[in-house]
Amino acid sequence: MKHKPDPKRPKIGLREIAAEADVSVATVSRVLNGNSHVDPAIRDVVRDAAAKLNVDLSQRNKTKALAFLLSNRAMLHSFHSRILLGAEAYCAAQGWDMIFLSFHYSPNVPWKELHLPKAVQRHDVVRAVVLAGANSANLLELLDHKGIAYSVLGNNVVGGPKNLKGDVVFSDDIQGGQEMTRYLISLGHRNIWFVGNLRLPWFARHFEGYSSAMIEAGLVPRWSGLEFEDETEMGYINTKSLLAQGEACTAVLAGNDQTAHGVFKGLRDSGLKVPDDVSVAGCDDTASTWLHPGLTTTREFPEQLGQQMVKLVLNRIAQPSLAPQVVTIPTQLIKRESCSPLLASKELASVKTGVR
């Protein structure tokens, strides 16, 4: 039986909320529509007034769409494409839509001078943002000041996400770097080099795990990090460089699989075989189907990362007062043919002459 509304109970609308908050009806409307020009303090006053009147502002906005914002990365980057797939699938399962936006910006621009895509600034178009790609503190500060809900892939925030109002999802690549390095050490390797650009956070976190495991074993971390925009070229040039210097090397840990691909090429062009002469390991498991021999790597779970990022941001929409949430997704060590046990004779030869 359908219940009729109580005629004695007055209908609460924007005018009543405005009176409770002591602001104009237009201001309440702007808060409801997510207008980014409303002062955050006034926005909080309006939300508090609505809560006192038992009005859920989130239910008054019928928009059910999120923006997937890919920052400073190629649109077809395989890892982030899989994050998008996971995010879209979770959105669809919850009855939400997702729009894809590519956004390029400088990390050196003050947050007040950044210009967000117009759709992100329209609360009547999208309710919140899922941030992938490579991000910097200035964009996160801008979203915080504009009161735009977001979740972000923490691994790719330059300088690390600190004091954020948004939610963060990590892939545990620090632990992954530790596990992979310990595995190489268990195979007898001692002259293990890390290849990657440590100015980029996803390489720096993996290197942190590698360094921890090396020091734990009484070994000296060794790094080759000539910087190239193309990650395959970076792996190739750094490998050729350390070999040209006659460095002792029996194993290379690359910061991701694209870099490991370049390491493969650099070793082969130097007349060396993987893993007979040098073992090679990667991180992210995006190149396993086309590298030969099969690449030992740290498997991450990008689809799960995307799902968790959407889950957190939907929770944020439903409960804006929640404290910032942090979720970490474990990684998995995948052993393939690119790594092999080290013979004592080969270790001695590498120390004396390098691996050339």
The other form holds:
Number of protein chains: 2
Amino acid sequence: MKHKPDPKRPKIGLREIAAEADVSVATVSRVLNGNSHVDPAIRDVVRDAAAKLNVDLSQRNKTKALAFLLSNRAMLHSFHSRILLGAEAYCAAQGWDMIFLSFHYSPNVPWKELHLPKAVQRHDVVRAVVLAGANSANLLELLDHKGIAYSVLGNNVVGGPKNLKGDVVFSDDIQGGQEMTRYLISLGHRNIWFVGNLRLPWFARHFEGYSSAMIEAGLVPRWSGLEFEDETEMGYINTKSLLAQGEACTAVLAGNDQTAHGVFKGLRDSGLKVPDDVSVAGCDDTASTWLHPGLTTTREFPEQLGQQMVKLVLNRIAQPSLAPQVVTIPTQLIKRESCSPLLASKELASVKTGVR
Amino acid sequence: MKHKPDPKRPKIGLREIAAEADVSVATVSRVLNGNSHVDPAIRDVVRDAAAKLNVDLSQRNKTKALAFLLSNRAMLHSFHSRILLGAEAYCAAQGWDMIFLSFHYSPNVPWKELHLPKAVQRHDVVRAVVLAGANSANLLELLDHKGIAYSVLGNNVVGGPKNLKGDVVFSDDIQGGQEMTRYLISLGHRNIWFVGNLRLPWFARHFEGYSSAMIEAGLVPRWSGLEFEDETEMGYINTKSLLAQGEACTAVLAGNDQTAHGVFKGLRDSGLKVPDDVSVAGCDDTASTWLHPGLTTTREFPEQLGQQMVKLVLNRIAQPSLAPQVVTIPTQLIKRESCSPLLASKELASVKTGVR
DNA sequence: ATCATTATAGGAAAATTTTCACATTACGCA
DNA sequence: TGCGTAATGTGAAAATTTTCCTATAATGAT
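Now show me the form predicted together with a further copy of the same chain; what you just gave was the form predicted on its own.
Full complex below, order starting with the chain above.
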């Protein structure tokens, strides 16, 4: 029995594309699903043939799943879990599934030697990748070379995301650090220290904002950045070290809330009160619930970041030739009790008690 | 050209099964992938035919993905994100993928009216479900009826998981609550209050342990359980209410760490010190990093819970006829600074300052 | 350089999945 | 009750994916 003979479309299938490209149907099928073992040249021939026949290859592939790759994290802490939820919610709304993968790799291995999780390699399982956690250039290069669509959280790319073919979403923590620093200055503080490991991109960005605001006010940016695995510990040790060296310091800008928690501990251990003796500000608003006194911090919007990453990557699936997209999500200054105006008397007190 | 004619296996394919069951290959394919639209009777005929031919249908299905369903949670907090990571790690080690889904439903809707996420319904996408978050009987019944394999975190099933066909993993918080209560009693406390909303199963279980330990010591279990959405707030309000009513209280057992945090706040607000005036204990060890002083609590092992849930559900996929499996993971008492021995003088102080 | 060995690519055929059309049953509604 | 309409279920055929196998290229040893 015949099918609809030709109402409008001549019913183009793999057979027709194969004929146009002069290969077998099997090969067209392989190209469609990115099933490896296809010569790039042939792949392009097939794609051109499909284009000539006016077939949208991406529409034919029915797998509707993205991978959410949490890179190099033993813990899924609050910030990233909120990114995950934001991403999942948007995916679900668009009818896509999301495969969650935790993935560990070294930033130093050249990209050719990296070994992707198998689900990501299979174009018939996962159509694109959303990268959270801490990433580095080698993985991005690998994805570029393999032609796998992705979007990445720019803040967490070691060395910053440069020359990518993929899409990037930023949280504007440079702006956030700048705004926060201006705020501290407006409270009268002059001896403002930054605490954070500048080798980590998210600290480095925040520091950049801090730095520019300090310079703009004619002040000298200063930071303490002894490196520790645990960020709370890092905040703690750097605070103690800073106090031990007798540095003048009336305010601390911590690279994130977890670090600020360490700063709290360090100050408390040294008999200093927040904010009476030292003002403390954080960044990312993940610890606000827990800390006492309430932490003045820069709120970020992780759910939005997750949603945007998915949005961009779905765009790209629809239009693979799109130029790299970059989106920056603003941040918001949240004032709580951990920062207070610097009074002359207070500065004196601080110097007297905290510093030798 | 012929294939291997018959080295050992007569090369059984869908064609053979179809002949045996006297249906079309298409139907066998549909049964294999649970592609809905197959009459249950025919489905069973096909399965029997396959069994007769000694074919393991579950082996033929190549989709290797589980769904991780986070039920009724707006946030993915620490405890559940650790379950997720534990589950993912074990999945990955076994070569399975995990689809992350957030899902909201009412516990009151009868199961027939619940609407599952579409990925879960498609047997060709997801082979089984791991249930975290807060669940209720209706969803479990629905899965039972649909014949979808699942494992669930028993602690978080409203009303307790009863008469299930699926598998259950428990964290032994009853034991934990009991052990903790005995510890507080051993410190000399007699007026020990439980704070938690007993309608929530995880609080109820913990309370059960508390209760049995109190009774065994000849003491009266007492609790404060005003209900609030936010658990920190719940801890706070109940503490204030308890103090306002002038109850004698030298130790508080909070239903979880987040609640304990609220208790800390409530006590601090009332000018009471932990542990000098009141000892506080938590449960689940999720807030230990944040609180000051360090919270004595019951450590649970969420990564293990996640791993076990996956393990059980993979077992079941391999052997669908297995009797319901139940696993209980023990807990561990962690002593920190928030609990101290009751001294006669201290009890006096507590009564004096805290209670009108 | 020559030959063996291995890895990759791609076609043909087999296996499986999906589509399409039709049969059957369920469901309102006059 | 009977009729139209919708929903479900199925086989046959079409479409697609996968397997199996050969041809060719790449690598390495002598």
